[in-house]
Each structure stands twice: as structure tokens, then as C-alpha cells.
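Here's a solo chain for you in C-alpha cells, the form predicted alone.
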Amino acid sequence: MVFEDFLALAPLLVLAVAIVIGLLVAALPGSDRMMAGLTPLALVLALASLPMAAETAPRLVTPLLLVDGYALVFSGLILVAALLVAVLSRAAFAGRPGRPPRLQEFDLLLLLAVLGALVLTGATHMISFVIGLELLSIPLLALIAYPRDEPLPLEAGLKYLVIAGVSSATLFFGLALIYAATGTMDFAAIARTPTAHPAFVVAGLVLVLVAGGFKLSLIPFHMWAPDVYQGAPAPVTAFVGTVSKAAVFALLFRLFEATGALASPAPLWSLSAIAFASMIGGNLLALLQQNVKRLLAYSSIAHFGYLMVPLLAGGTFGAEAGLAYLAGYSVTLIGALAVVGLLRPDASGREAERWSDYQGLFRRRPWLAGLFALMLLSLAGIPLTLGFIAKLYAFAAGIDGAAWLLLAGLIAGSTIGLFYYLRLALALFAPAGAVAGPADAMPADATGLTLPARGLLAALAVALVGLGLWPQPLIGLVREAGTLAATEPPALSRPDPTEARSWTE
């Protein structure tokens, strides 16, 4: 490795050094306060190092990682989302009754998971794929079960453990089939390598798609999502719904572009069927929910069904649309779950999950209710919000790829989604007793609203409306980064395509 390689890896190195320092700090008195400053600082420094890494891009750092515009913009999105989660989690846990839990372990696990997510954005090899995915998934198990003295998070963590095991086993089997047929672990080399067993490659890619479906909670691999979203603390739910899924999506897009997987009918039609079922099924199931976190879980299933439209469209514009959609969805979901995590309806310390917890919130906390309503409108794709720009990008990607059936699913799913988003938004302005709930239901009020939390919530609202009214900065950013995930650095040479037939042919 040369100096430029270390520059390209600067965001990952910053996080790795912060994790080592955090492990040493954890043994000192007052480590909780130290980690409260170290974690946001590490994420800010990693963000600040992205321009330095961009000066070397595109650069292949060993055969494992490709640092290009695509990886860097996804890394920026992940780091911003993680920074929001890190700050808001402090406020959410501080609002719990009794003594707040020590969060230094929480912060260390968060940094480890973010490091794994960054590895996935640049992975171009099966080894970096597996390392990044496990580095993301294993800390996530403990984060979901945090704090460990409460039964519901422990149950959610155990369920995620089972699903993560099934997902990993499916992934490894799929990668083994691909390697057995091609003899290579490099994504770009898979499509160029002649093989006597193309069916093995197709079957392997379908299994990788199934593993990705588990991670993205797409139908029919969605069973874990409602229970995990409900059981995990709201900040961790936000992390699962944004950072974890964004990293997996970035990896799948690069993998399918590099291998040309969607040129084969089996992966193409499998993914199309999964996307359509997720768009319609996720919204229909959300209509039946009376728990806000479960509603957001089924909503997430639908939104990642929408996100499959840019993935199927592929190419430069598909990458642009995917980035834009994830940016809009991440800002919106983190804002919505921040409100959920900050509200406490009773002395038990539970989060505000019931619809009745939100009745009349506008009379008690008008700005917090307005923020939550704004997030719901953005999730619904109402114009003048960032969510509308994201939906518009997904729709344009579907037109570009002539995916007419998926466009019909996107329109139908968005229409269904309007009902439950607006119904929940109306509950914020309803008088006491107007929303059905338990007889002893008490309206929720906000706790733990620290100054940093207030500032970040205000910044989210400004970003949501500002980019909805003037989306040019976002469009310019994703357009610059929308290079194909399969693009190789100029120093790498491609073999003569006439020397070997692709397995997709």
C-alpha cells in the first residue's frame, strides 16, 4: 500500500482509531461523558476526511475496496445518519425514568457498526462483502437488545440474531455456488469468467438476493422487521432503518451492476416480484397497525420496495435515484423516530407507541407535533418535502428502465400509504378521547430534550423543507456521485471481451 491508499481509506481509519481509543477510555472513570464527546467527534472527523479521500478517487485499494464517488457519497449519507442517531440516542436514553443507562458500550457498538457499513459501500470482493456485513450485523445485535435489563429489547435482539443467522447462511451458500462455478471472488471478474455451470452462478446470485431481502426486510423476508422495530429503542430502530439498510443497498447495487446479474431472467424477475409485493403488501399491512413503530416497520418494507425500482433500472441514473431516495428517506425516518423516542406517556418509561399517546400533542408540544407531522407528510411523498423529491426520482428511474408494472405498484402503494400517514398526523391535533386506546391511556409528553437534540431536530426540519423546495444541491451531489457501481479505476485493464463469453450470454 502507498500513501494514496491510506488517504482513500481515511474515513475508515478515523473510525478504527476512535474505536481503539474508545476501548481504552471505557476503563477510565467518567468514561460515559468522554464517549459522549468522542463518538460525535469521530463521526464528524470521518465526514471531514471524505474530501481528502475524494482527491484520490476512483482508487482500488487492494482487490477488496473501491473508493469512488459512489462509495464516498454513500459513506457521507451513512456518517450523517449515524451522527444524528448518536446525538439523539443520548437525549432518548436521558429521558427514561430512573438512572439513565451507561452508554459507552452503546457508542462503541455504534462506531463498529458504522465501520462495517462503510466497508460495504466500497466492497468489490466477496471477502470484503462478508467482513463488512458481519462487522455491521454483530454489533447491531447488541444495539437492538440495549439496555439488556428490559425484556422487549432482549426479545427483539434474539429474533434478529435468528434472522441474521439464516441470512448469513443463505449468503454464504450463494457465494460458494458462484465461486465454485467461476473460481473468482471479484465482483467484476464474475461476469467476465467463462463457466461450464452458468446455472450455479444464477442460483448463487438468487441466494445473495434472498440474503439481501432479509437485510432489507422485503416481502417475503420481512417477518423480523415489525418485532425488531417495536422492541428496539427508537434510536436503534432509526439506525437499522437507515444506516444498516443503506449500506446493504449500496452493496447490492454495486454487485448487480458489476456482475450483470439483472441481465439474467431469474434474478430480474425474482427481484421484480419481491419489489412489487413489498410495495403493495407493506402498505396494506401498515393500514392494520395501531402501534406507531410497527406501522413504521411495514412502511419501511414498502419504501424499500420503492427503492428496488432504481436498483432494477441500474446504470448511472439508477445510482442517482437510489442515492436521492435513501437521503430523503433517512432524514425523514430519523426525524420521525426521534420524536417517538423522546415522548414518554407514563411513569414506566415506555416510548410513545400507541396512537392514543399522540392525541392532542399539538396542544402540549406544538413544534414537536409539527415536526412529526412534517415527517409523516414526507414519508407520504407530499409535494414541497424531501420525500416528494425522493419519490419523483424513483418514478423517473422506473420510466427510464421501462418498468411499467413496478411503476403501477409505486403509484398504488403511495396512494394506500396516504391513508395511514394522514390518519396518524390527524391524531396529533385530535382532542382527548378522540383516538381509540386503552382506558388508562395518558397523552405523552417530551422528556430529555437536550439542546443538541433540539438543534438537530430543527436542522432535520430545515433540510426536509429546504431540499423539498430547492433540491438542486441534492441533485448536483447525487449526479456527481452517480457513476456506475461497476466502474473500475483507470489503472485497471479489462481483458478483450471477445476472449471469453459472459455467463449472462
Partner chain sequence: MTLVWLIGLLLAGGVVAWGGERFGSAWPRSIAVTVMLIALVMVLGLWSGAATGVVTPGGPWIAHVEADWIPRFGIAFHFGADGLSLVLVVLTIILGFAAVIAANIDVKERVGFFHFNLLWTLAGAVGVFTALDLFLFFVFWEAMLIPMALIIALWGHEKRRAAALKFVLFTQGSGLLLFAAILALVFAHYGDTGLWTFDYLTLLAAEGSWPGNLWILLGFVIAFAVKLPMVPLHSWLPDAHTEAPTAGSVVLAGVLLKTGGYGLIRFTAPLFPEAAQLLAPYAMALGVFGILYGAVLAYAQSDFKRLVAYSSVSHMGFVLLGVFAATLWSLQGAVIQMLAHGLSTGGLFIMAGLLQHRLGTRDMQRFGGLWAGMPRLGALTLIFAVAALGLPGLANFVGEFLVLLGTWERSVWAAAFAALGMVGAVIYALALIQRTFHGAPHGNPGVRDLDPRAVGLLAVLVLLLAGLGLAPQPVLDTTAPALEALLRLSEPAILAGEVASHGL
Second form
Amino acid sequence: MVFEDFLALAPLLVLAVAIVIGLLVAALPGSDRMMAGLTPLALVLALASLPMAAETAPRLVTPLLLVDGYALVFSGLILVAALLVAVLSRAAFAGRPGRPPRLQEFDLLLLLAVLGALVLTGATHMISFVIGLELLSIPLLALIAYPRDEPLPLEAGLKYLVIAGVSSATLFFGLALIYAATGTMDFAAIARTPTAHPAFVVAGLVLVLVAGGFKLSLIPFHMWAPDVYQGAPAPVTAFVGTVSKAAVFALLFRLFEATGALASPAPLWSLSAIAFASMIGGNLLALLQQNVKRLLAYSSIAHFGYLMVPLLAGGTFGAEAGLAYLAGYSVTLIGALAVVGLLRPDASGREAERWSDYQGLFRRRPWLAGLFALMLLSLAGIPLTLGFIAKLYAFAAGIDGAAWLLLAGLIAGSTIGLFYYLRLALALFAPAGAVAGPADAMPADATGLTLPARGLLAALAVALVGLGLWPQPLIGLVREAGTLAATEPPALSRPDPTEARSWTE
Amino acid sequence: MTLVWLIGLLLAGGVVAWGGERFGSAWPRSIAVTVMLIALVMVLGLWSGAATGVVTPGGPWIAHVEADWIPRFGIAFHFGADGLSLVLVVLTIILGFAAVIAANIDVKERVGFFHFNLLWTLAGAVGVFTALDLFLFFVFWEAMLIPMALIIALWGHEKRRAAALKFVLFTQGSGLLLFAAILALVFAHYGDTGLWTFDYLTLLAAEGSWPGNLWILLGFVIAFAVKLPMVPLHSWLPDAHTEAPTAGSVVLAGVLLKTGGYGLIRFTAPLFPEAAQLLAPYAMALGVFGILYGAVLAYAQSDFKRLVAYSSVSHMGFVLLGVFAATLWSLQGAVIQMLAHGLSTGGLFIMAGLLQHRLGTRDMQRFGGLWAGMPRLGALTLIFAVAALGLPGLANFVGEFLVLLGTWERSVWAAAFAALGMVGAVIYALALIQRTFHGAPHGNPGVRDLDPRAVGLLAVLVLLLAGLGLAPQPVLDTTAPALEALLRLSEPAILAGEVASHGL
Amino acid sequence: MVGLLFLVPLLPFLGFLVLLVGGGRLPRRAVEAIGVGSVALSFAVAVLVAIGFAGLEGESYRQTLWRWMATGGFSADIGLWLDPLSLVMMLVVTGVGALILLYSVGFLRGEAGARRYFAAMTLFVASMLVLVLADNLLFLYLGWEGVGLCSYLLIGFWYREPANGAAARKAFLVTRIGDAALLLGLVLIVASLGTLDIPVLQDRAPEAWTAGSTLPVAAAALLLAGAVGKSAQLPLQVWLPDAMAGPSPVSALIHAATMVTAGVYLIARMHGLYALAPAVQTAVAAIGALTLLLAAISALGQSDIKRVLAWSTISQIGYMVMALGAGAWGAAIFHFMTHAFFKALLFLAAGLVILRLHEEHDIRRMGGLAMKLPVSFAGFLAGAASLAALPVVTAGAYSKDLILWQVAASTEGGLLLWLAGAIGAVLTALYIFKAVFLVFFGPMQTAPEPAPASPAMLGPIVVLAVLAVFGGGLAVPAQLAGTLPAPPLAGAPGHPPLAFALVSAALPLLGLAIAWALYVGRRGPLTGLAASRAVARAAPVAAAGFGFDALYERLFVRPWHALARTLRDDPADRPAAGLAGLSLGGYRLLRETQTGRVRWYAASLAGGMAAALALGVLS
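For comparison with the form predicted alone, please write out the form predicted together with its partner chain.
Now the full complex is given, and it begins with the chain already shown.
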């Protein structure tokens, strides 16, 4: 492991160090305040280390991790999303009445999950795939059930545990099959090595696809999503919806690109069917949904159905489109869930998830309502928002890959999606007379938001509209990710074999 | 550059008007009126300077500005106005002005936010008429819908929420088709020339005939047909109109419907000559069917605004007929018809607003005998209704006559049935007057006549209608070069297709 | 002085504008003064122009005001064109118009809405003048539709009564059907000849089109359809009897003197086109003959005094159209002029009678008014005599006899047409003198109001009576010789020989005698015939104008209402509603899958896996 290897792994190392320090600090009194500073610092440092790692890219560090433009840009996206979630979680939990919850564990789990996600973006080997996935999933269970004194999060966490278990089993079975057939665990090698049992490889790939489908909450593996989205606290829902899904998408894209899985009909047809079902089914499920968090869950099912179009299109443009879509969607979802998390509809401290909380919100909290309306428009893909740029890429990928059926699904799905996004947006502006109810109980003062919360919301709004109007910086960054398929993965850099000695010397 | 200033002015004006509400409920209205006045001056200045147009392949361009936006896909801020766009922009500003003044008929609360939405809708429309980059065109196409939907949803009448959602679903849904079509065109062009561009002029010059041409054209045509509206896709219009507030209806009927017609003229035939030629007979048949269908349904309505809404469907049938007849006469007729329809239907909707404001309902069964109580309002409604039925001397006749003239060359039957549509127009227009103003008065309490200020505003509309009806030449001269250029671009196909369609 | 031509249509239009804009504040006297004054002034200018025109050596005088529209090779101007034909029309329109407006001042004494009335009347006169003086067919069409609109406004003047509104709408709609055909004719002419300019058309049409080919026949037919609509000829005559719902001066001006003869003017003006389409010309003659017979019989069956006159107008226009069909252009216009005088006179006199008898219209309940209303009796009698064309003493005789002779003698006419004309002449005398005897002779059934008639009403009646009697002397056909071609008489003399004149003189006297026997003497063989069963069964048919109204009701009106009712809630909306229903169904179906139980979630994951694997095996 020469120095460049360490440089390439800089972001991971920074996070690892931060976790260890976090564990040590946890023992000291007043650690909660220290952790509050440590987590964002760690994430920012990791982000700062990305350009350094970029110098050495593309570099195969140990056969497990390939640090190239694609991995780094995805890591950047994940770290930014994680940073937003961290700030959001501090602000959201601070708002809860009663004794302040101890958030050290929350931060540690968060950092661990982000570490897992980063591993996933670079994984080109089954082992790193499994390590990354488990490192991402296990902390997530605890995060979902973090407010352990409330029934809903516990139920959500338990459900996620069981279903994640089933999907991991499927994953391992699939990988085992592939290994059995090809004898190698390296993604690139799988396609190259001749095998006597091609059926095993195909079956293995399908099983991996099923596990991915669960993680990305595609129909028919989507059923856990609404309950988990509703049960988990808003920041964790944001984390599940953006970071974990982005990491799994990055991996799947790399896996399918490397192994050429989509060339053979089985994975291609099943993925297309899953994508089409998700696009239409996701939107239909959300049509008359009254609970905002469940509505966002179904909308994420639909959006990841749209995201399958770039995955199927593949190639440099597929990667670019996929990343752009994820960036757009992540910012929008975090923004929406930020409002859900920060808005205290009544004294009980519950999150604003009921439809009535948003009825006529514009009159009482104009700025929050305005931001929420903006997020909904971005989810619907209306121009002048980042969501529209995401839709541009999804449509472009569809046309580039000539996937006419999926394009039709995209159009139909978006149109259905318009209905419930705008129904909710219009409810925001409903004149006061339309609803009496709990609206008056709402503390009218806007000062309920702490400074960082307001900063977070402002940043999200600027990102959404700014990048929507002037997307060039994002597009420049995203094109970098497209370099994946263009170049062959570099040879492994090993120390000089002549100096090989047994470990005991 | 005046185009960018104009759009900027409208957008900024909207924000200022919204902010102005804090200082008092009268402020937004005065801000909006001053903004519209400045816009009017700018646009008329532009028109008078029309002679100094910049001539480029796409026809003589009066104003022209270009700057890069997303170089990755060759997308640019490319604004340009030729005779066609300019005339429609002038209509937008005039009707916007009328809408702002008519706003206080039924918009009482949150006036600032209303004017914000109104001015942003107008800015979107001006953007649509002047965008020469397909991506920019689509951005404005979709962006102008949301403020309009908000206007319908928040300040509308009883079933406003459902009407607004239906309006958005129809227009946005078909907008997605347009988006897919634009991207397909750009990708096909990229496949041919390896050059990323959304620029209208370069795509025009490309003249490539790609395999999926007809499908791409269908994407364009369906989106514009929904907006026009063409008959099978028109069912959003009556709901949107009946539920929209007066100012909303004026802008919706006067301006937004024209974006559909404009799109058909600007983008379908010139970009896809052969495919458009193939589609022309069917579109003309649908246009004629629309004229008759709209007339029958207009007569069948008992709600004042719904009747006027269906009359719009009938009038826009003429525009569709004129566009796909693709001769200079029919295109000019279509443009004049759009202008005339904007003015006359805008006037009728203001009347509807005034009536509803006074009588509390739009149901004509509860009207009747109002002439005794409101002679001035009756006289003005009569003038607008008579313009709507195409009385010579007012603007609609000039449009319809030129469309008939152009259509006759293409297909005699289409012209004959369109003329039948003009008879249908008489039936519903006079029915409107009869049910509202004639007959014995019911002694409705709210009956009081127009105040001089309202008469002044409507008199301006009447003068414009009469002016356009008796002296349409300035408008014809302005649109002639632009339309000739567009015809030349779709010319090769026309000659080739001459024999094919003439047999109809 | 001919340069003042543009003032003739402009003055009434200015009167209209003043009444429209400032009418509300003007006192009633001022409103009446503007109304009558503008038309009277227009008549004065018309006379000046006529004098100036006589001095002019050229055949016609053209005055272009401004370019209306010019696009793609077609151009139309707002321009006026004066020649003897339009001169006669102009003078009649303004002259009779001024008299009738003067009469209306008295007639509407007690009524409200004078402003609306005079505004519409001045606009009507302006539109009619535009129609008559237009130099191109498009500008003519503007006047054509303008008069249609004003006729709608004025028929529906008493708008409180829904029946009047219905009559007004019926008039506008039926004439609009003809107008649509006329517009198509214009479009055809522009498409093939490139212009609508009347002088240019007159010499370009013969060059471009060969006689009898499809284009001229189609154009002529379409123009004929327009004329039939506006002049209430068969089959579009149903609207005129109902148009009597308007005030009597309106009926006098619009539905007797001017508007209804617009069709005659159009065909006369486009005589060059009809020369190119002989088939259509014979059709014109046939329509004229049929209409005059049908209308005359229907007039006989009417009991409402104004409806008698309305059917009589249709019949007299039938004469003019028959004359045009037979090529007797000058005679037709001459009859138009005399008809304008005596028919306006009849309407004004009838208006006076109705006013005095508290809106009583039914002639069977009138009688013995000769002594009570001497002036209206004298006026009505003069008008009736001229209408019946009593020989020598009336103007009607000269014009009708000229038509009868020229129709008989013309190569395109023939004895059959003459026979129709002759029978029509007898019937005309019969029905008009039936009205005279029932209204003014016999026992008085309703007593008239004793109020003295104001001079403003009697003056016009006297003037028109003089014109109706001595108007024949104006020798209009001679002046028109220049612009309208002479009838194709194949050598026969212009005026009827003595023998023929005697026969056509006897016809009205025969009608008069029959009327006398039936309605004054009330004895003799004819009364038995009148009471016979055949006549009893025929009477309701005649009264209903041969059932055209009922026919059109079943053919057009009822299907239209049925169509409107079925399409009322917009079937085109159903697919959209269907889609919405479909997605709602989808939502409800999928919602069931969210059971909340983990086992079901795991099962769906396993099911999905199995399906994917199955897909792998199959493909």
C-alpha cells in the first residue's frame, strides 16, 4: 500500500478516524455538544479530501476498491447529502420538547453508514460490495428506530430489519452462484472468464438485481418503504431516501456496466418490467395519499423507477444522467423532508405529516410553505427548478437508449405525479376559510427555527432554484462521472514483488 | 435586447406588486398598471422600429438577442421576434392590461399575490412567443402554466381546485410529449451532425428528414392542439374558464390559447415539411369538426362563461384550419383570427365577470330581461357577441374570411363546412344575448349599470376590434414577411404534396 | 359635387355614432332630430350628387377611401362606385328612409328606447348605402351583413316579449344561411379570378370563364342563394312574415322598401356573371315565378294586416326576380322603385290603423274606418291600387305591365312565366282589396281612438301616396339603359303593344271585381265557392304559408335541439374522465397491497424474485 493508495482512500480514512474519535469522546461529559461539532467537521473534511483523492484517480486500491471519477463524484454527492442530513437532524431533534435526546449514538451511526456508502461507490469486488452494503444497512436499522420510546419508529426499524435480512440472503445467494460459475469475485473478471454454467451467472445477476430492487424500493420489492419512511424520523427518512439509495444505484450501475449484465435478456427484461411498474405503480399509490411522508415514499418509488431509465441506457451518458437525476432528486427530497421535520404543527412535538397540517400553511408560515411548494414543483419536474434538469436527463437518457416503452411510462408517470404534487401544493395556498381545525393551534412565530435550520433551508432553496436556472456547474461536475465506462480499470499497483517476504519477518 | 427587458420587467413587476401589498391593498394594482403601461410603450416602440429588423434565414427578425445557457447541450438564451411574434406579444400586453384593470371585479383578497401570478403568466407568454431556442421555449411553455393554475385555484369560483388540476394535467401532460419530441429532434440532429443544439434556426436549416419524423411531429402537434384547443383534447377549457376569475379568464382565453396556435405556425410545418403535409388533411378535418362541435356545444350551455368557452373552441377551429391549409392567406387569416378572438372573447369574459359580480351567478336561466336595468352593459355585450359571430367591419370577419380564402385552395369541402360554422356562430351568439338581456326582467336586486371607467376600458377593446376589422393592413404588413418565410421553409413539401392533398 | 358621395353613407353612420356614444344624455327631441336629420341630410347630399352625376360625362364615378386589406395578390378597398343603378337605389333608400324616420317620430311617441331605435335605424340606412354603393363585393358584403344585424335589432325592438326575440333571431339566422353561401361565392370568385372589384370583374369574368362551365354556374348559384336568403324568396322566405313583430316603420323601411330588395340589386349588379350561367338565370326566373304565386296565395290566407303586406312583399319581389331571370334588368329595378313607394305607403298607413285600434292586427275585427281615419284610408287605398297595378292611374301598373310584357317577349322568358305573372296579378288585386274592404268598408267592429294623428305621420303618407300614383313617370328603365343590358327581346318593341297592354290592364280589374263580390256585395256565385269545403281545407294551408315553417321546424330546428341536448355534457370529456377513473381504480387496487404485515412484504419480495428468475428461464 504505497502512499498514493492512502491518498486515494483519504475520504474513507477521515471518516474512520472521526468515528474512532467519536467513540472515545462519547465517554466524556458534555460529549453531545462535542459530537454536534465533530460530525459536520468530519463530513466537511472528507469532502475537502476528495480533490486530493482525485489527483490519484483512477486507481485500483487493493482489488476491492476502484477510486475513479465516477466513485469520487458519487462520494461527493453522498457526503453533501449526509452533511445536510446531519445538520437537519440536529435542528429537527432540538425542536422536540422534553429532555434533549442524546445524539452521540445518532451521529456515530450516521458516520458509519456514510462510510459504508463510500465503500459501495468504489466497490468493484464482491467482498467490498458486501462489506459496504452491510456497513450501510446495519447502522440504518438503529437510526430508523432511534426515538425508541415511540411505537412507530420501532415498528419501522423491525420491518426494515426483517426485509433487509431477506434481501441480504438473496444477495449472498446470487453472489455465491456467480462465484460458483465463474470462480472469480472481481466484477470486471466475471465477464471475461469463460464459464460452463452461464445460467448460474444470469440467475446470480437477477438475484443481485432483486436485492438492489429492495434497496432502491422498486415495485414489487417496495412495500417496506412507506412504513419505514413514515416511521423513521424525518432526517433518517431523508438519509434512507438519498444516501443509501444513491450508493446502491452507484454500485448497481458499475456492476451492470462491468459485467455487461444488461446485454442478456433476463436482467434487461426484468429490470425494464420493474422500472415500468415502479413508474406507474409508485405514482398510482400516491394518488390520494393523505400522509405526506407516505406520499413522499411512494413518490420516491416512482422517481427511482424513472432512475432505471439511465441505468438501462448505460454508457457514459447513462452514468451522467443517473448522477444528475440523483443530485436533483436528493436535494429536493432533503428539502421536502426538512420542512416536514422542522415544522412543529402542534405542541405535541410530532412531525407535520398529516394533510391538515399543510392546509392553508401559506397564510401562517409563508416562507416554509413557499419552500415546500418549491420542493413539490421540483419533484413534479416543473422548469426553473433542479427537478426539471433531472427530468431533462431522464428523458434524454430514454431517447438516447431508444427505450420508447419506458419513455411512455415516464410521461404517463410524470403526468399522474403532477396530480398529487399539485394537489398538495394547492392545499398549501388554500384560503384560511377552507379549514378551521388545528391550524390555529400552530405557534405562529417563525422563530421556532434555530439559526442552522434556517441556514439549511436557505441553502436548499438556493441550490434548488440556482442550479435550476444555471445548471452548468452541476452538469460540468456530473460529466466527470461519465468517464467510468470510457476507460478500462487500471492495473493493480503492487509493491515490488522481489521484496516479497512472509508476514512474520 | 428590449425583449429580455420586457420579460424582466414583467417578472420584477410581479415581485414588486406582491411586495407592495404590505403597504396597502391598492398598491399592487397600481404597480401592475404602471408595469403594463411601460410594457405597452416598449412593445409599441419595438413595433414602430420594426422596419429596422435584422434579417436572418428564419425570416426578418425585429429584435434578436443570444447568450449561452447550458453549453453542454447547446442550449442558449435565444430570444427573437419577427412579425408573427411581435403581433402576438402586443396582443399579450394589451389583454394583460385589460386583465389587470378588470382584476378587481372579483379579486378581493391577497391582491398582491394575484398580480404576481398574473404578471408572471404574461411574462411566460411573452417568453413563449419570443423564444427561439426549443429548450427555452419549453421552459416558458411550462413555467407560464403554474401561475395560471394558481390564479384559477385560489381566486376561482366553486369547483376551482378541480378545474385548475384538470387544466394543469392536460397542458403539462401534453407538455411532456412536447418535451420528448424536442429531445428526440435534438438527438436525431445530433446523430446526423454530431452537434448538440436546441437552436430553432439551426434545426430549421438542418432540413434532415429523420425516420421517426411523423412521431416527433405528432409530439409537437398534440401538445399545441391541447393548448389550442383542438376538439378531442379540449375538455379542460370549459372547466378552466368557468372557474377562473375574470382577469384569469381574459388572460387564459386571450393569451394562453394563442401559444398553441403560435406553436403550430412556428414549429410544425417549417421543422417537418413532409410530415406536416401528411398530417394536414386530418388536422383540417379536425379543425372543421371543431368549429361545428364548438358551435353546437356553445348553444347547449346554460352557464354564460361555459358558452363563451365553447365559442372559443369553435373560433380556434378556424385557426387550426388556417394553419394546416398552409397558404399565405390562411396563415394571415389564422393570425388575425387569433388577435380578434383575443379581443372579442376577452371582452365577453369581462362582461361575464361584471354580470356575475352583480347577480351572483353565471347561470343564464336566472338572467333575462337585463337590458332594462343595464343598457350600457347590454350594448357592449351585444357588440362583443356580434364581433364573435363574425360581423364584417369587426376583426373576426377578416380572420375568418382569409382562412376561408386560404382553405378553399386546399379543399372546397372544408371551406364549405367552415362557412356552415359561421352560421352556427350566429345561433350561439344570439342565444347568449337572448337568454341574458332579452325577455321579461326578473327584477334581480343586483342590477346596476356600468360605471364610466369600465365603459372606457371596454370601449378601447371595441375600438381595437373595429380598427382591426376596418384597417387590418398594418397587422397584415407586419406578419407578411414572417409568414412568407415560414411558408418558404415548408415549401418543398407543399409543392410535392400539391397533387396529393388537392384531391380531398 | 359628385365628390361628396362619401358623405351619403357617412352622415347616417355619424348619426349612429353620436346616438351610440352620447345617446344616454341627450333629450328625446335631440335623439329624434339626429335620427331623422342625418338621413334627411344624406338624402339632400344624394340629390346634389345625382345632379353632379348627371353633369358628368362618364358612365360611372368611383371614389376610393382607403385600402381595406391586401395580402397575397388579393386586395379589397373601402371604396364607393356610383352608376345609374346605384344612383336609383341610393335615392330611394335615402328618400324613403327619411320619410319613414320622420313617420317613426310620431309612431314611437309614447315608447321608451327611442335612442336604441334611431341608432339602429341610422346604422341600417348607412349599411344599406354601403351595400348599394360598394365598389367591391367584400365591402358590399359588409353592408349586406350590417343590414342583417340592424334588421335583427329592430325586429326585436320590443325585446320584453320573447316571441319578438325569437322572430328577430329567426330572421338573422335564415338570412345568415344565405350570407354564408354568398361568402363562399365570394371566396370562389377570389380564388379563381383574383379580385372582387365589380368593374374589374365585369370584364375579367367573361375572359377567364367560358359560359356555362362549372365555375361561373357555381358562383352564380352561390350568389343566388345569398340573394334568396336576403330577399326572402323560396325556399328561405319563412323569416319575413315573422319579421312583422317589429314596429311598422321598421317593416316599411327594412322589410318592404330597402333590405329585402338587396338580393335583387345583387343579381342586377352581377348581371355579367349571370349571363355566363344561363342555367342559373332560368333558375332565377323559376324561383321568382314560384315565389310570387305561392306568396300571393299565402297573402290571401292571412288575417293579420301586416302579414298580408309581408306576403305581398315576397310576391312582388318574386316579380322582380322573375324579371331578372328573364333578362328584363331595367324593368326589375323600375318595379323595385315603385314597389318601394307603394309598399312603404301601405305599411305606414297600416301602422297608423294599428296605432289607432290599440294594437289590433286582425283585419276581420276591423271595419268601417274609412270615415274615421280618412288620411290613412286614402293612403292605404292609393298604395293598394298601385300594388294591384290598376291601369293608367298608378305607378305600379307601369312597372308591373313592363315586367309582364318583357317577360313574355324575352327569349329567356316565355309564356309560362307570363302566365304565372298574370295569375299573380289577379291574386294580388284580390288579396289587397280584400284587406281594403274588410278594414275600411262594412260595419265598424272596434272603434278607433279619437286622438288626431300628428302631421309628422301624415306628411310622409301623403308624399308616398303621390309617388305611388305618379312615380311611374320617372321612366327609370331609360336612365338605366347605360349600365344594364337591354332585355333580349329579339326585335320586339321595348313597351307592350296595345293588345297586350289591354290584357294586363284587365287582370287587376278582374281581381278587384272578385274582391268586391266576396267582401262587399257578399252575393253572387263566388260566395258559394268561397264557403265550399275545398276552400275551407285550403285556407289553413295558405295561412301557414304552405307549411314551410313546420317543415323547417322538423327538418332543422328539432334535430339541432336534440343534438345540443345529447352533446350537452361534452362526450369528448369522457375519455379524460375514463383515464381519471382508471388511475383511481389503480390506486384503490394497489392500496390493498399495503397490508402493513412484514410477512406479506417478504412474500412479495420472494414473489418478485421468482418472477425475475422465471423471466430468465423463459427468455
